[in-house]
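What follows is a single chain, given as structure tokens, in the form predicted on its own.
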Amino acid sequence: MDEVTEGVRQRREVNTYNLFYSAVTERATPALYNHGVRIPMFFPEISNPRTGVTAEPDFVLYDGETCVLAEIKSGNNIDGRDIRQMRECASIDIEAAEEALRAAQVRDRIGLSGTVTAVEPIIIYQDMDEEYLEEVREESTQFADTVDELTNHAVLMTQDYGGELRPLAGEFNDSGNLQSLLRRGIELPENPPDQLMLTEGMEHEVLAMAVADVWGEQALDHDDGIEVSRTEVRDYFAPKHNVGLTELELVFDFLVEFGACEQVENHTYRFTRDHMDAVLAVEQQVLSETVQDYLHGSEQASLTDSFDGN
């Protein structure tokens, strides 16, 4: 089996985010947005002060009553970390969810009250179906026990391009409108648009792809190119993503070295039409080699990581 590079893993993760996100948009059937469902929070930290537990789902779906805490996986491997994540999500009660929605100012931003009547943790795997679950359950008692433990905390769902977002195992805690929609299944588009560009971790490779996509391709529309600073890039992705300036500095070092842009002054960079060939090649480059390895070589990058970890 071919080794999956860091860049490929990050691209797959972004793709799975966009497929799930498309369930809310007009390309899905039924489009959750048309049923009053919104996504008020991306990658939040939701704490329950009574238990001291903090949950970190990828997305929150909310329709004015139900708060769905959704974790998205780009493969079909269920492991102990998944169970821990969903146990933490299941520990979030109505009061903790309402507090998180108040902090997210949902009334001001999306016009919903912030009142919660049910909290539903769900976990979604790509490329998983009923046949796979049944087959592996029969082959492995350990896998069957893992699925049972996972579904004690969350509804296990699947999604696929041109297929459905639908439940595979487990039961919703309540029977509201959002639960009914998810239980019936959502038809997903074959080619969802890239509306989300970064992973939860915002690694260098996916940051490089995002910067090249947003500012590199904008240069086509400007005779003199387009300039952007590190701070402007950080602000563009906030508040959904807390992109660090240190990470952006390394990414821009890579983009300049690769020929996708040029530095015009301290922490400000220019993309022009002359850079377009390199801009278009950024994704292919970071899918095959990490940004650190491109800049410093794999041996030096490993040495640096070793020192950084001490």
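Between two forms, the rigid core is defined as the largest C-alpha subset superposing within 1.5 Å. Numbering follows the first chain given and starts at 1. Here the structure is a predicted model, which is why all the values come from computation and not from measurement. Compared with the form predicted in complex with the partner chain:
Comparing the rigid parts between the two forms, the hinge falls at V14 out of the candidates V14, E130, D145, Q263. Treated as two rigid parts, the chain shows its smaller part rotated by 24° relative to the larger one between the two forms, based on C-alpha superpositions.
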Second form
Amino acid sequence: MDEVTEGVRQRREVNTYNLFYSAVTERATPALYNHGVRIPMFFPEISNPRTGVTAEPDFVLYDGETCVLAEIKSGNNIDGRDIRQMRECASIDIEAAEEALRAAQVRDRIGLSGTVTAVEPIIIYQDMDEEYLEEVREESTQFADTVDELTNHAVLMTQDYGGELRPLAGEFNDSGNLQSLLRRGIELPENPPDQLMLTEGMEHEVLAMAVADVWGEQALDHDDGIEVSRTEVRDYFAPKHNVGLTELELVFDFLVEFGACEQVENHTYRFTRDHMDAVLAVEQQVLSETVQDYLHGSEQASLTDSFDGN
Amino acid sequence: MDIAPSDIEDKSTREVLDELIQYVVTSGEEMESKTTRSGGQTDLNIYLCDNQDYDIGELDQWVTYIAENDGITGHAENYVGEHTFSEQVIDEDISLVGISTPAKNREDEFVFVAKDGYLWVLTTVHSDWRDKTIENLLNYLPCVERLYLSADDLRELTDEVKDARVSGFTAKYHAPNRERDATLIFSGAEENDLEDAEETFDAKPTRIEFDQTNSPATAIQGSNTNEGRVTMRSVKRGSEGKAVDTIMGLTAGYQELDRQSFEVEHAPVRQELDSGFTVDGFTAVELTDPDREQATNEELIADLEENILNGNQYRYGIRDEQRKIRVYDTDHDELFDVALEPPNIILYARESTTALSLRSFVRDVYDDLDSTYSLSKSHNPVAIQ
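What about the form predicted in complex with the partner chain, after the form predicted on its own?
All chains and molecules follow, beginning with the one already shown.
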């Protein structure tokens, strides 16, 4: 079956975050970490009290001088929302960035001063290269305008497995160490580690994977397993991810039915080592069939289809 | 070995070694007349183990645990059923352990030394019996695991032995997926033979013998294996001090190289912040550049399933459209990820991963899948300094 399932699409989105994360690890060349670059936070909300604008980048990179606000996209489709997001990031000034780093306790945790000399918004598209950009620019003036507007606010970059993280269009505001590293390009691993398991969409499939990953793994440290309530799961993924309790209800129905955990009380579930076989199989399951279909079956839909066909 | 507790009481590790070296001390003439290494004589062997949770004096508890824990395999249960164990505590980090085999009316003795997160087991018991007694015990104790060196590290370690020359070796070529589908074991006498074997056949050393001089004559004959065992075969009278130095140097070297290869200093740990969160830490063990043609992900997964993952130790799930395998090591209760970059295999540490599961998997790869991989580790913090 070559058709891309909903689960596969969500998995690919998650992978784009993990690929970007790998740029700081020693499997990248040069590894940003070795040049003093850290990731002090994922998915923060950074507000500028002077303008009232709040930016929500996916990643923050920081090296003691430059603060990079990075937004990661899994495709090559530039839309109006992207421009709005980068406009928000661009409106974060040095003071607002410093305040965000202070809130993230950078000085205590990272030992960097928390001083910012430049804020650089970047947006990374997974499936984009110079050739594509050139071609579509020539074909469509509207696209050309969109790119120009986007690069007014951010540097447009691309990344690829076993390929490079590198800029395609736009200019950095400043010329620090981090900017020159990004400008030169970073070679990325072919298959990065899974550190982040949620997309922005919070669909059932990716949520089931994330819940199984997080609590399935924690269960290993306890002989009797570990219990978690729906609200605890919601809080764990807050603030960036607004996980709805009704969404979680369906996801847990699926996980219980699939044998990845058991329900102990109304809204509480237990993961133990004995569930590990099923926990390990959750991803393969949700990549092949949606959580809804697993629980309620797809017969109804296909029955209607076949009637329509007649 | 016939050791009285008083022989090793209140002694430093160095002094204990000195005591045990006496079992292999020979006169100069005997040394020179010894031209073959048949393995019949009494050797002093030291097993080096990563010690996660074994405290001196706890042997009884662990044996009971093996006997009663349902998760432990039948082999281990039979083993503890067929032997009896005694542990005489000498002081807080040294004990004298006896393993008897009633069916054969035999009792074998071992000195346990626990130090700095490592367990050393010293013995002069003959290899036939070591297999059946201590090697099995170390294999079944869940809290202890023998150190493991890649072939390159083993060579490096031997090169560092002062005044020594390679005088023999065993090397292995095992790569069933290479077109020539061969497993060969090489034994050689001289260092050049080892170089030839490596260059011609990609055979990797698993055991290296060395002769050490106290000029001009050979004074010490020893060997070491990639599975954390140092052997002193004979030591000429007068060279005991140097032999102890050699052992101390080798053990420190093993521990350091093993740590470099497998210790997870930076496991990914998630932390909540007021705004957002962090995941700090990254560790990958990379198995690269084997003597095989390019493989597809499917082929590599099939090879891993057939040779490694099929046993009792592992549960696993294939993820990310066959780009990764998440592996649960039931022996150690740890998860880790195997990322496929054919023909290379990358192990990514998860929060629960320690050296135990990484080392164990890598060892399986060398023994059962392909001995020609090179090993390296990359690791760094991500958020903190």
